[in-house]
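In the form predicted on its own, a lone chain appears below as structure tokens.
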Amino acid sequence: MILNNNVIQTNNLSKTFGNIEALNFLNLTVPKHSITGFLGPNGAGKSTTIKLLLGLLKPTSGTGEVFGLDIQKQSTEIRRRVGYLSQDPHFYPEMTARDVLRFTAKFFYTGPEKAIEERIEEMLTMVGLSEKADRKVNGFSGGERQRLGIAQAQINYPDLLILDEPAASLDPMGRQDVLNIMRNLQEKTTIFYSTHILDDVQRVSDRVVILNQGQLIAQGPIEELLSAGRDIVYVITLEGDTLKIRDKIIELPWVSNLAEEPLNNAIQWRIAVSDPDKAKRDLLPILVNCQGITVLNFGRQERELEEVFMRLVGGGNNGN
């Protein structure tokens, strides 16, 4: 049973190597069926965290659970239920994609060959490699190798999929393929992945965890992280006589600022609001119902994760 619906939960988890504090009092939560981006500069403690969760390192202090199982006492049972993709997956070059999955499946399944082959075909289809299933892996592109790696990590129906830089070094099309696969897998498993590509995190993740110098500095839903510490801004383009309605908008108690500038033959407003729920519900109807005004464009200004990340980590650090 997973406590509090969290697949991963740690309590003051710490690890030191000699005089180096790699991880300090980590209190991490990863809910079931979330896609959680695990971020931090090089040397932040991400790899150490993953190794601790999988029982590959012993904590100096603190505790951790995966699926409600103790990461020290029940690590073998945990690993049976986890799929893992390294940053640069390696395969025997003379094997085909089907051979790779068949080889991996035999570590997990002892049932009928037909059932194993059906699972292999399912995974090949999931990652879009059915037509290349019998090609040797040494002829695969980087994106195809990553997709095969995800299929391999998913072959045992894992309850948790841990991915290390799954889209690193891929071209835009390859990255998009990997992100689409991650989205499609969310209903079946929980995804916890490390990456340096912040744009990908903002596109596919619903939660973010940020480490810096072994310390947890932020975690939670991505929308909360992006909106924390500042007002929400709506960008609106209008035509018509905006003076009368402008005063009415400024007087709304949840509007903290309205900046105006000309835009071709129209007017663009940037309205900062302190209550996003009221703004979402009331702002557009107020404008649409105002006579003499035409709303050409209305939308919420998106905050970039990179801006938040750089503010929190202070430019990062170096080393591994």
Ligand code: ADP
Second form
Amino acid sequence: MILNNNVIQTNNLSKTFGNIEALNFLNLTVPKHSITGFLGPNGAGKSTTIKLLLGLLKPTSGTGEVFGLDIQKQSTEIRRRVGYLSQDPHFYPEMTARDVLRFTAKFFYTGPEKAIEERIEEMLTMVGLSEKADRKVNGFSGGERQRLGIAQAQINYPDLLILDEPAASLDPMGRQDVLNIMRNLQEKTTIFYSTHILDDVQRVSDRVVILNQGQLIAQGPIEELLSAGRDIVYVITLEGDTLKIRDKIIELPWVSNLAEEPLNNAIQWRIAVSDPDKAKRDLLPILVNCQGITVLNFGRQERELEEVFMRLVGGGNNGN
Ligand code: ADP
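So the form predicted on its own is up there; where is the form predicted in complex with adenosine-5'-diphosphate?
First the chain shown before, then all remaining chains and molecules of the complex.
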């Protein structure tokens, strides 16, 4: 049994197909109420992992638990508590959105009709499809179908929502809608989703898992991954007499470097810091309290997940 706060935990989970090692000794942890982006190039082993977690494949070796339940012995119980959206959800084209949800809801409930209808209404509102509830699904856009798929996956209030490439086929507006829905669902459930859109991961996830060729190559909070192995850099634009304060800043024990260059009539500093917490707390107050200078701009240089991903996965793969 899982005694900690993890919804998913695997222990050396492995799967081979003939001589293809699809997944090697995966030790995955997904904490409760996280939104975890599951990344990796084609063939990395993402679908295999999802199928193993849902009991749709048997591991070659290793074990795994979802909600503390064994993925091999208790998969029926696990599936009852998981909402799953496949990459390309299929709906009966003649059904309306409301029909689709009613059909699914009746799998889970034998309760009063009124309660079922209320649940359906709640799901339609959640994904912004109330107005289109009684239209046939075959006229729906990609984004609308995906939103309906999320409503369907969420209808039994699952403790874990697994989404396979939920935004891959969508235009920017559709993607934004789906990301917003995911964000809103975070307080209700845990979301584990596979994707190759790194930008989305950076916007909506708090944790990242990266697989490559069946191997886990990174896992943890996105902030940690982005700052690993490298100092955080503050970029600051200042006006006034910066000489004295510059010397004071360079001497601070948590400042590892200060690079200066002119910027129009002002000065831009790039300050690398070795202790992010101290920098976050102290750097701006020091500057603001310094007489004779004005802070025009102050910010942290954001690192892109794409850069980290390419470094970890290597140039040979294109990340799809
Ligand atoms: P991803 O979802 O990250 O694209 P997959 O989990 O689908 O990766 O695939 C991982 C590896 O396992 C790939 O080399 C793939 O060809 C292989 N594989 C997946 N399913 C099967 C199967 N049923 N039979 C044989 N090989 C498979």
